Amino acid sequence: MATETPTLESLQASLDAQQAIFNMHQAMNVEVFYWWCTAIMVMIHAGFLAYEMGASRSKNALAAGVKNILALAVIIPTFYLFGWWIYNAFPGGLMPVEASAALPWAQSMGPDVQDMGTGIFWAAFALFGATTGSIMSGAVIERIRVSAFLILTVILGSGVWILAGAWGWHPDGWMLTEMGYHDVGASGVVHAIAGFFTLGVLINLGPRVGKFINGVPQQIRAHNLPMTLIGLMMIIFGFFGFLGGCIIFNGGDTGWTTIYNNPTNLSAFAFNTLMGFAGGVIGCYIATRDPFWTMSGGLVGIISVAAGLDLYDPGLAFIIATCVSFIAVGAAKLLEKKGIDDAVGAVAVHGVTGVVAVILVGVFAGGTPNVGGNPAISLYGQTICAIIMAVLGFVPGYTVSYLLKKFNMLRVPENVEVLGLDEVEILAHPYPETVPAKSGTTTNVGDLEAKGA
């Protein structure tokens, strides 16, 4: 039997469909890289919520767990409207710019087989914003009423932080094209903004009642520190998540890039994340002998190297990380000197620890160029763009929660906060074994039932 003789058209067409099968194969491993980290950063809520029920004394614990919930629930439907708009319409500045693939009811907003990008990118980027939400979280519980967190929280995570990751991560970004902007791990674009908004919410939120007697503050202690611990570790795993969605997974020859395109690889990330991770836990350590610092130690490791992922040598990270602890210690109890009741020290760990990660990539990078006609990293664009970053985070959080305060929807009343959130505010109890008697003393339920109550 004679077998046909190839032609180059048919050996063109056999290229054609192999090289088909392959782009299709590359398209799947992006969508499937972006799904597992979209994934793991549900952990870093896991750990947000059994961090902030452990900080929180036992009358609060249910409310500060069931604020991290709805966080979530709220942030991901709220981004779907308008956050990634806002990410697609204002890399410019205050100008929008015509987006409209990116509004709800576009077709690339919903399941299209031919479109294996937008709904992954959304979602992790969804999860980036529940987070910048969440940060916030800790620090205002134990007397911030639900609703206004949750008013709070959507305009941070799918208002404010994204307005600023159109401005610093957007290939067409202003501060990128502009200043040579470089944060490829979000130091500036999440924490920052985070912790300076935070800090605009504390100084109208004011203080829990005991925490400052006649000016000196007083030490409230968590009720449950190892779930605290737990909850922090769990955050560390969430963050390789979340570092993960800040590398770009390309097709073809190009392979791994930064936000930025720069050329770099998942081995510089797992090198300086670890090392900083380390040099945190060990700085905060050193710096307290606290163990909740030194948990919290950890995130500020990895958040003053993240912005530097890409550059930094390991060793160097592991320097930054153990020196920025120090910062970090020093910043909160700043603050606490000044009146602020950061209950868990979202803004040393959060907002003043991104400023200066972004501020060190201008010290130790300077002049590393960008690619696509940027400007090459300067340690006067990062300086101004950090500072940027601060007031971005810190005007809205101001102002959002004065207006808040005003309307007296803020803050519960201080006979509630007295009495605890969870007896108010969620109407159900942490520890079904023991509830609150009128004496304010605590009753064992067992001795109640006994009793015919």
Second form
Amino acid sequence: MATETPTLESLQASLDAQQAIFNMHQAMNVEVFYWWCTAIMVMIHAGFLAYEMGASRSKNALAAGVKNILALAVIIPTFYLFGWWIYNAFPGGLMPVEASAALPWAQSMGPDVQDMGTGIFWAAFALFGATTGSIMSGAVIERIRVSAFLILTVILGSGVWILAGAWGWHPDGWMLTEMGYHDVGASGVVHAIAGFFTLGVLINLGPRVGKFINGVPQQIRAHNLPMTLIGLMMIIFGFFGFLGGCIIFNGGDTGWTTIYNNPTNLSAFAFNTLMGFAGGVIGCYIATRDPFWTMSGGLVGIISVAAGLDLYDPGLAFIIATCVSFIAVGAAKLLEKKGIDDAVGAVAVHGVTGVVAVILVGVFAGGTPNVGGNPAISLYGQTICAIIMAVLGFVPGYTVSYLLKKFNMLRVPENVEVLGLDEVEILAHPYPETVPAKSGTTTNVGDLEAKGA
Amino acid sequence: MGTSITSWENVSAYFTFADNPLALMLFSLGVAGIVVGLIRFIMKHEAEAFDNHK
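Which structure goes with the form predicted in complex with the partner chain, now that we have seen the form predicted on its own?
Below is the entire complex, every chain and molecule, led by the chain shown above.
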């Protein structure tokens, strides 16, 4: 049987064909990775849904749930309209650069045979934005108007956080290029921003009726604590999608990098995510012995090490998470003493922990070089950027909620709050075959003190 | 009627109206309108519900 002798040209053609197949599969792998990260991130919202409904009194359970579902539904289209453009247009600060390809009428913002990246990254970022909305959502339950909440959540989830993302979570962001900012797992750009935005809102929103009597904090009990705990564990599951979405799956022979283009890998993330989770649970359990806070400790732990997830020794990550848990619990107690009614501790768990996490990268990983001529990580740079994150979150949250309050658009009337939002707004009952629960105001000591914290 | 391609040869963006920026802007306005409309709808519902429970 005669065989053709391969020529140089035929070998080259075969090699080119193989390379094209390899490149296509690599691009598909990137898509597949971020597709599943995004899908897993949806679990964060399922978790927030369960946890907020459980944390509410039964008279407000469905209202809390509907509010949370709508937050996801408004952040996705508004992130399509302007969130993705903000990320691409503002890495240099407040002056936009050319980013017309990220506008909603650009050809790149839709199905494109040649573009296997934009849609999948947009989706992941939209879900990051939705997470910020959900962080705020739990803190304001049982008294905020849904309309006001949706206005605030659009500003936070499709505006404020992504501006912070452009500054500190973009390969050309000024915080990286000027300050060497390091926040791979979004402790600052997502959690600190959302937490301090929420603080601004809570100041104007005020506490729930019955939360403070003569200035003394009362315990308002969750109507379904087990559902809240399961919801929190679902958020932890979703965190693996969230953190997976924080790493860059590169083509070619580069492999994994951080969003700052520094080398890393999923193994690094795996070590420190789990060690952070465990440390946080243990820390919050010791600090409170309270089931809600024990489970919230998992969030505190992961957020506390997320900024340096690629750099920490796992043992150090565990110790950081344990120690930061005490700071988070202390911050929650302090806020309550100051008259802030944060129904789920979001400001402490996300805001305070996020800021501390960013600073701790400067403490423990200062001097670590960045690639591309960017400055090395420093305590100075991390501290300045952490302060900027807190302020960038707080100011718009406070300002917009202040305006809503001035126009009487922020809070439901007191009689509605007493009656229950489900009865008035939702026209449905979460447990129609049971006797409606009464207001959970029972004791005259603060939540945490009552639980032995 | 909205297709932007006549063949799959050398295609890049192929979604409906991809070759018509004006239409895409109108759709974007529609998206914004629905979000704003939702919030207005909820405000109206809240006002009515609160009035009914005064």
